[in-house]
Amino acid sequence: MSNALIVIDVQNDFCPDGALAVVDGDKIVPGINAMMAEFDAVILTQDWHPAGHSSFASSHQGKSPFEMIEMSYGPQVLWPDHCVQGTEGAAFHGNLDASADLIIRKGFRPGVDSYSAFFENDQSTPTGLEGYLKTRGISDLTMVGLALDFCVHFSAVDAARLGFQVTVDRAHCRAIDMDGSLAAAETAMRDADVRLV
C-alpha cells in the first residue's frame, strides 16, 4: 500500500502576525518537515484566493469577520482577507520544506470557498487531487497542518468518503477553535472513520 503526506495550508498568513493567525501555528513545522521521509508522497495544499474573494469579510457591505453569511452552496464564514495571491501571507512557512510532489491551490475561484483539499465549499467541483492520489495508487494518507478544525477537517472527511484511509495527526495540527468547532470537528472527522492520533 502506497501512503502520502498531506500536509494543509502552512503559510504565513495562518502562522503568528498573519491576517488569519493561528495559535502556534509556526511551532509544527519542524516536526512535518521530519515526517516527510516517511512518506511515498508529500502533497502541499495552498489557500489561493483573489483579491476581493467572496469569502472575505471585505467584500460584504457592513459585515464583520466571523459572521456567518448564506452564499448558494449554504452557509459560509466570512474571513479576514488572507492568502490573496502572489503575496507574502500566501506563500508557504519560510521554514516550512516545500519540495513536494504536488502543490494543489484551493480556493481561487471568486464565488466560492475552499476549505478541503479535494473540493470545493460547493462540495461538487473537484481540486483534482483524488485522481492523482488514485492515478499513483495511494490509499492512505496522513493529514497535518491549519487549521485542524477547518480545512484538516473539511480534507479528512472527504479524502474518507472518497474511500482512502485517513489518519489526522493531532500534535503537527493547530485549530482555530471558534465557538466549538474544535470539538465540532473532532467528532465530525471521528464519525466518518478517520483517525485521529
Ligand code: VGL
The other form holds:
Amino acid sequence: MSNALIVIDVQNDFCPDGALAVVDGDKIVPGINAMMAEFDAVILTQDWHPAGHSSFASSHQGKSPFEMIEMSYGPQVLWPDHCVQGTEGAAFHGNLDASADLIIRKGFRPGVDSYSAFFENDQSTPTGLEGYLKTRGISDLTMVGLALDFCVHFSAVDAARLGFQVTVDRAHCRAIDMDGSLAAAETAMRDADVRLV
Ligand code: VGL
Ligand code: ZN
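What would the structure be for the form predicted in complex with the ligand, rather than the form predicted on its own?
To see the whole picture, the full complex is given below, headed by that same chain.
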C-alpha cells in the first residue's frame, strides 16, 4: 500500500496580495515542502479558470463577490476573478516545491466550478485523479493546502467516499472562513470519516 500527499491550490491568488487571498496562505509553504519526502507520491492541484468563468461575480450582472447564486448543479458562491489560466495569480507560490509526480488542473470548464480534486461541483464530472491514484496502488492520502473550508474540504470528503483513507493536516492548511464555512467543513469532514489532525 502506498500513500500520497495531495497539495491543494497553493497558488499566488490564494496567498497574501492575491485576488482571493487566504490569511497567512503563504505561511504553509515551507512546512509542505518539508513533508514531501515522506510520501510515495506528491500531487499538486491547480485551480485553473478561463477568463469569464461562471464562478466569477464579474460574469453575473449586478452580483458581488461572496454572494450566492443558483447554478444548474446547485448553489454556488461567486468569487472575485482568480486563478485565470496562464496568469501570475494562477501560478504556484514561488517557494513551493513543484517537482511533483502529477499536477491536476480543475475548474477549466467555463460553466462549472470545481472545488474538489476528484469531481467538479456538479458532483459527477470526474477529474481523473481517482483513476491515477488507484492504478498506482495508492490507498492513503494526506491533504494540505488552500483553502481548508473549500477545496481541501470537498477533496477530502470525495476521497473518503471513494474509499481512500484520508487525513487532513490542518497545521498545513489555511481557511477562507466565511459565514461559518470552516466549522461546517470540519463537521462534514468528520462525518465522512476524514481524519483531522
Ligand atoms: C478555492 C474558491 C474558489 C479553493 C478555489 O482553492 O479553496 N476556493 N476557487
Ligand atoms: Zn476557483
